[in-house]
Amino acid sequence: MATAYEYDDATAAAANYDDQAGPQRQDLGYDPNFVPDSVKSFVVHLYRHIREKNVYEIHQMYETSFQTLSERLFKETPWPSVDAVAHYVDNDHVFCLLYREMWFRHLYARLSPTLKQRIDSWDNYCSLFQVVLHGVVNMQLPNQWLWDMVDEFVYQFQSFCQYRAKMKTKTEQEIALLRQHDQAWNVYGVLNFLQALVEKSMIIQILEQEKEGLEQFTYTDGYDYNGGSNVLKVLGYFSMVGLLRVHCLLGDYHTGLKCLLPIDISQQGVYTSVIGSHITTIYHYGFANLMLRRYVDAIREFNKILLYIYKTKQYHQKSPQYEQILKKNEQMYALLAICLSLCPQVKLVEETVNSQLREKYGEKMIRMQRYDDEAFAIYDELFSYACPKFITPSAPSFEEPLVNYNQDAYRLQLKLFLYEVKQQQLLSGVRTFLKVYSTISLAKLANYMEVDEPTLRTILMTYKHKTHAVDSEGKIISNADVDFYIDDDMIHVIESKPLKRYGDYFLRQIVKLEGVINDMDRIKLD
């Protein structure tokens, strides 16, 4: 099998290259034109497998061999330049664009790109997406690679906006370059490419036809088994997730969720075929719903993904995305703690997830219910830790004095979030009383809360408003675990009864019992 040969060759050649060329690299620095034998073998085999549409081998080389070579040969340097490897692959234009896409991704992951490299990466993405949109691409690529393209495209846009916003440290040459290339990583360019991929791929129509049984896109994980290409369709599919992420970075949560509507996230789909795509989708979906006060939707999806990660994370320990999986896992627990503090719907959370949540944030969640300065500080801390890295997409002012504005978008979103938390302060008192009574007069509740009746009516209307939200279809939905209605100055309380779940409890006890039995089997009796 070609991959096995290439992998062994990579390992041997890497060791040989380290022994023979190590001193040369240290003395002379990085040589973009030097191509180790293992890299020649890698590009030749990868090129061949792409031409043969051998998705399994492409995936093995992309996921395993590329990471192995990067770790052994290019830990602190970029890969050889595209010009140095082009003649090994017949100067194939599309393959060279794909190679450069991987080249820049490795550069961003291992090193710190210069402004010129950031601009060159933008140009490469423009060329690559133009070929996909307007050319004839007869390839089958693994979903992992296609997801990584969209994911990295959005990440590099975010990174460029953060970099550009730090104007104080810019040199005159960098400012001149920013002025010259003012269209590089322009927000409209990024959104246009993602939207163009969605429209050109006709993925929305394909997903609609699939509901009627006329397509099998999800059933085949987006692959084309009739000799066609999956590239445009799957890129279009993942671009909907990319659009959600970009709009979240801009603080436009409604538009972001609207872009994701064609994907039914209550079901398994192509987005769940790649762990990074699955987590990114639910993280941004949950965060957008949190900011729109759709707490129940956020809690339900955070619960599902956190349970999934809990059960499957051990299978991803060797994956290059493992650290990112763990980081997003911790961030989503923090967001779930916020959701449950603002909307106590614990019945929606599985026992396993709830147990993990109490272990991580149990103490803080108790303090968050007080709505004092300490509680606001905790809300601030959790939001700052778990929120996306918001961006300001507009071009900077090049006039003196130069100022940094990379934190402006984050501060605005934090301010809006804490303003919402403060508005919930009065509601916690109302909810406490409503949980105690099944009926109570307005006068009696006003007396308990030490306010007059007109003020109480205002507070109750605020409670109704804050515990209801508008869903993606324009319908009003309730987030309340305790609701009420008023009839002739009497408040009638309606409390939803939580469903008792026994399954999780018994499963955990069975696992514990099996562990005890296994331990007993290991004991040797005399």
Second form
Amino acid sequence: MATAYEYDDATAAAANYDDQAGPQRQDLGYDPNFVPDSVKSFVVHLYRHIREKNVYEIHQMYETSFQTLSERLFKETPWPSVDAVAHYVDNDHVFCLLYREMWFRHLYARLSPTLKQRIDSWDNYCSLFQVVLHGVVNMQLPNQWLWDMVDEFVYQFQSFCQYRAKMKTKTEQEIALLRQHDQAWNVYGVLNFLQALVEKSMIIQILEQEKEGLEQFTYTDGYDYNGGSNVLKVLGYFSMVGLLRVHCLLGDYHTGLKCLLPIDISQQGVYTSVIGSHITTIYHYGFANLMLRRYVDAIREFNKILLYIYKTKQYHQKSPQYEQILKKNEQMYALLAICLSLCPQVKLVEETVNSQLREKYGEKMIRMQRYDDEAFAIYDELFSYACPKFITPSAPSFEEPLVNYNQDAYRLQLKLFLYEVKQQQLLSGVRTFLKVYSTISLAKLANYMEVDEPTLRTILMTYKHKTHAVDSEGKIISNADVDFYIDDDMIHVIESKPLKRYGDYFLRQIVKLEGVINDMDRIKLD
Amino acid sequence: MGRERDTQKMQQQVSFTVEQLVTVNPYNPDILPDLENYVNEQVSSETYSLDANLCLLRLYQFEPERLSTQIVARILVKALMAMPAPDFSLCLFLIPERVQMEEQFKTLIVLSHYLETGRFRQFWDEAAKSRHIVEAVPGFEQAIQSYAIHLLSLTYQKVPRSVLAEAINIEGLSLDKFLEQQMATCGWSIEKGHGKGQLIVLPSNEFNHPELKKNAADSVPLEHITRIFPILG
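Having seen the form predicted alone, can you show the form predicted together with its partner chain?
And the full complex, kicking off with our chain again.
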């Protein structure tokens, strides 16, 4: 029976969870060596399924059994230590690394890890990734698990940076431990592991060759049906998303998007095979494009994923990822509200998504477009709610006085974002007038907007600049919903006609007709 | 003569290696000096690499004690010259706030603000006051003039001479010469404006001539056509 887990930082820092003797039970409030029968059964079966490469069973145990047991027996305590279960699984080195990975993930989700535990988790990831990188792994694991590994790895890195940046409340022991283990969750280590997984798996080349029909990866969802292992390839694939995420946390949106480039997000792929990966990819892609002022790209992708979540979230109600899915859903609505306030292209948004958006943020979006102080406060609020948890990657200064600097990175990104919003302040006024006139002289418009002509010229050029973004290949693309050109001192408003898509229509009809003809050919006339 | 060519060749080899480093081994503190040298090389040879400069700014983020404000300033000036690309903002996202509070960076941010909001007169005034920052990077003036012309081309079919003059900071006889050059090479032409002076007719593009806008929505990607090849064949 699980008793309430007494948490004591000082004891925890000193204790090593993996070799407990009986007498320490009182300090921890639970016995890490006690292995309930259900856990014994769990590890024995999981070990067997992994050896037999039974991916379906592994997935069931990983997704369902682990959660059920956690809920029933380990609501507030960690799972039994790896040493206690090792002998049930032939002391298999790799299985133990996998078990520990799940063990730490459970700890982070349910409890608060100590510094020592954070460091131990880092060591475990190092060992696990090194085994995979050496290419000696021949398991097949479910994509869900492989995604969770990368996702958790980046999450624990982010969590460590946040933790480390709060220096004010650190004890002497913690500071000593931080100094001693300066390699743990070091930003170079994290990035280099992700990079190594991408490189060693040759995933970029595999995806390239797949386009030419020389490789099968997406078609098999990343699984290897030739007796090999999917682990390195799929970890390499998900590491590209991991790199996008880390770069966003650092504020380097350009490089983040570059890391994602080998994955074609206009199509289904292995990244859509796991909903967590699909959402994380699009969330960060959208956010990066928002910061790069490519509002139309962001709106398009947010629209697609929000529609997808709306249609499919009912199927994930029982899954452990459900809460995360809902949270990201809400955050992306906030980001969509921001994008549409800066770039009002409502026709890009699906009806269902639009009505959800109006419900959640309709009122706020009206106020944001006024660009007064209240508007900036709302931009601040939505950005702060929806943005990633930016980090300061450098090691802390251990000199007195110790300060908390965990908010610095976020504050900088917010400040620069609001600066950009302020630069666009006068644009909504221009839009309002351009929607009403087909031609108007500069003098007249200047009069209405209560500015002089030279100022109006600069405002109009600002409008042009801000609504024409530079895409990743250096081309200019127009984001403008309303556009114009100036002839000497006369503004001509460009009417945007609704676009008729004939190409797709004809393609569909051609295929349909071919089908009908084939059907008719099959009819035998006696 | 021979030695000059050798140095040039070596420089080409060095820049090839730095770009390779950035692609293959970017998360490596040892390449910091190479990246710093590369910034100086971009300045002197009037080339530019956003990826390499972002890589360096990241390394500065990882090890703030190695940050060189002089190098960062040069990166920012180069980024300004890349407008209309948002490179300047991309760099600012990676530079700690306390560094951005220094005088020279505040000036650069002000200059960027003027360019972002089309305030060319204020820009050139401020740039004149900060010669030491902007003259340290060759090609600065031309790059900004190029951006100004880009912006004018998005906005105007025909632009009054005075507006052009203010945007590119060229007046009088120099402006006449400049216009001659542009007419010969870039398809500009001049009309008489009603009473006030010359009207410069800028080349047509899809942004100032709506009829030239390609209806991109109706273009069908080749992959979709390949699906019906069996039917057509």
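The shown structure was predicted, so the numbers you read here are calculated from the model rather than taken from an experiment. Residue numbers count along the first chain shown, from 1. What we label the rigid core is the largest C-alpha set whose atoms superpose within 1.5 Å from one form to the other.
Enquirer: Is I459 displaced by at least 2 Å at its C-alpha between these two forms when the rigid core is overlaid?
Expert: After core superposition, the C-alpha of I459 moves 2 Å or more between these two forms.
Enquirer: K435: with the rigid core matched between these two forms, does its Cα shift 2 Å or more?
Expert: The answer is yes; the displacement is at least 2 Å.
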